[in-house]
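There is one chain below, alone, in structure tokens, taken in the form predicted on its own.
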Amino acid sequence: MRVYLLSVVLVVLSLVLGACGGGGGAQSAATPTLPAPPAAYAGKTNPLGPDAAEAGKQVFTTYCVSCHGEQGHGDGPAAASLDPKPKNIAELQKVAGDDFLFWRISEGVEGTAMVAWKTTLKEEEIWQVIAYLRTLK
């Protein structure tokens, strides 16, 4: 009797958890929770207009395509060998503010292959890249 009751409880829990996981996971993937940028970056907005995207594309092609891919989907030639895989920044840019993107590009992301670009790129080049990221689909 105890084994039967335990089996029933496990089946019910499996169904409930499976139902909860399916809906929540899809929503979480669509609207990720991003960490807040540190105070030094919080509230920054791109001082350049959309016309900076063309220059940003050149910087992106030079420094970012190998990991993030031509369209920013995280599928560049180096991506297969990286763990964790590069972010799909075409999707990330839809939910991330300028301050978040500027922070991550400038400082990199610990525990990933995303390096800090602030010593390689000028601030204007980072803003140009962000202008370009805003064009990705």
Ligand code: HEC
Contents of the next structure:
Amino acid sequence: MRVYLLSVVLVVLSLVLGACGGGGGAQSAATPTLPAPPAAYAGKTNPLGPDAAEAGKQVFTTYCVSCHGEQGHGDGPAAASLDPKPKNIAELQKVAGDDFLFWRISEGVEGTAMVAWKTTLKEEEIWQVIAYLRTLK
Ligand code: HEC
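Follow the form predicted on its own with the form predicted in complex with heme C, if you could.
So here's everything in the complex, that chain up top.
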């Protein structure tokens, strides 16, 4: 009987500890760390000032709104049919550095609808659109 009780206690304990472990995992998922840009992009900063956002809005409206939506919330008309869905880049830009954004927009995200834009857009246009992303809430 004693042994039986002891093993019940152990099982309960391990369940409790297991649940705590799961909780910790969920917490770290809520504050994801972004992958580091490769060396060719790391540390780059926008050479253009906030004024470039005006031109960037044009770029965004022409090339990005269909998926990312007017406010960048990931709810453009094409978004519904995509898997994975376009990111909310208004939220992303609050935590992402210029180098991260410049890298992802230039090179795209493999296996998703986010294509590499460096063949379509000039570097300057990518920095303009990044200046615009910085205005999104
Ligand atoms: C055809 C749809 C589509 C278009 C057009 C598009 N995107 Fe995306 N974008 C996506 C999807 C889908 C993702 C999510 C990729 C993922 O899950 O990592 C994404 C992700 C992103 C990210 C986040 C990348 C990351 O790693 O978190 C940025 C920044 C971004 N897009 C910017 C842009 C900009 C700027 C444009 C216009 C020049 C643009 N996108 C045009 C579909 C699109």
